[in-house]
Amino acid sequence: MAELLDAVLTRRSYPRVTADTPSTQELLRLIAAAGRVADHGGLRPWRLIELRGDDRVRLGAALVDASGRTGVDAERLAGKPLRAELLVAVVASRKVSPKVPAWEQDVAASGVGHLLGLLLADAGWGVMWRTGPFTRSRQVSDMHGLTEKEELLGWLYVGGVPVELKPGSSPAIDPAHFLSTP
C-alpha cells in the first residue's frame, strides 16, 4: 500500500518531454494494468489509439482544420501534437447495454486513461493528460476513426522526464474539504 500512495502522491504532470518514449510492447503491459479499472458490466467501454510519427502530424492538420485559424496561429496548433513523440488517445467506446449508462461507461473509459497514466509515471516516464476545444470536432474525429459511439476523451502526451524541467506542481489538497456525509 505504501508503494502506490507515493506513487500517486508523487505524480505530476510533465507539459514538456524528451524524445525517449515506451515501446510499444511495455506500453501494452501497462495497458494490461490499466485494463484492470472498475467497469460495471465488463464492458470494456474504451479503447487506445498509439500516435507516433506522421499521426502526430495528421492531428495537428485535423486540429487547424477544426479551428478555421491560419497563419501563425494555425502552425502555432498544428505543432502541438509534436510536444511529444509518443501521444496515447484516450477513447469512450461506448457499448448498448440495459444495465450500464453511457455516463458511467465515459467513468470507466477515463479510469483506464488516469490509471494508464499513472502507470507511465511509476514506470520513470513524464506524461501529462491534454485536451482542448477541438478534442470532439468532427475532424479530429475523423482523424482518429471513431464511430458515432465513440468520443475523445484527450491524449496522454509520453516521453522521457527532461533533466532540466521540474515537473508541474500539484498543490497539496486538505482533503476534509472534499469529504462529507449526507
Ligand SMILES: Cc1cc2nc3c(=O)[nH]c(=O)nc-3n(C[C@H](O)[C@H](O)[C@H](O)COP(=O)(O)O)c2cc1C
The other form holds:
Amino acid sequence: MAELLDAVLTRRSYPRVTADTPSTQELLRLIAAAGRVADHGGLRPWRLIELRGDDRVRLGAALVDASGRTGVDAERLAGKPLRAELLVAVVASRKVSPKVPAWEQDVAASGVGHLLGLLLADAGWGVMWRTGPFTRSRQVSDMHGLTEKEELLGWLYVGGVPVELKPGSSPAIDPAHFLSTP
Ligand SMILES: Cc1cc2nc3c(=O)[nH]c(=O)nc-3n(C[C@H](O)[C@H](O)[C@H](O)COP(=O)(O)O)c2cc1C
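Now the other one: the form predicted together with the ligand, given that the block above is the form predicted on its own.
Below, the chain from earlier opens the complete complex, with every other chain and molecule after it.
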C-alpha cells in the first residue's frame, strides 16, 4: 500500500522525453494490469493504439489536414506527434448496451488511460497525456481507423525520463477541498 501511494503521489507528467521506449511486450504486460479497472457490465469499452515511427508522421498530416493550416503553422502542427517516439492512443470504444450508457463506458476507458500512464511512470518511463483541438476530427479518427462508435480520449506520449528533469512530482493538492458531504 505504501508503495502504491508513493507511486501515485510521485507521478508527474514529462513534457519532454528521450527516444527510449518500452517494447510492445512491456506495454502488453502493463495493459494487462491497466485493463483491470472498474467496468460496469464488463464491456471493455476501450482499446489502445500504438503509434511509432511513420504512424506519427501520418498523425501529423491528419492534424494538419483537419486544421486547414498551411506554411509554418502547418509544419509546427505536423511536428507535434514527433515529441515522443511512442504514442499510445486511448480510445473510448463504446459497446451497445441497454444497461450501461456511453458516459459510463467512457469513464472506464478514461480509467485505463490513467492507470496505464501511472503504471508506465512506475516502470520508470516518462509519460504525458495530450490532446488538442483536432483530436476528434474526422481526419484523425480515420487515421486511427476508428469506427463510428469510437472516439479518441487523447494520446499518452511515452519515452525515457530526461536525466535533468528527474526527480519531481505534481503539485500537492489539499484533499479537504475536494471532499464534502451532500
Ligand atoms: C484527457 C487529458 C488531456 C490532456 N491534454 C493535454 C494537452 O494537450 N496539453 C497539456 O499540456 N496537458 C494536457 N493534459 C494534462 C497533462 O497530461 C498533465 O496532467 C498536466 O500537465 C499536469 O501535470 P502532472 O500530470 O505532472 O500533474 C491532459 C490531461 C488529460 C487527462
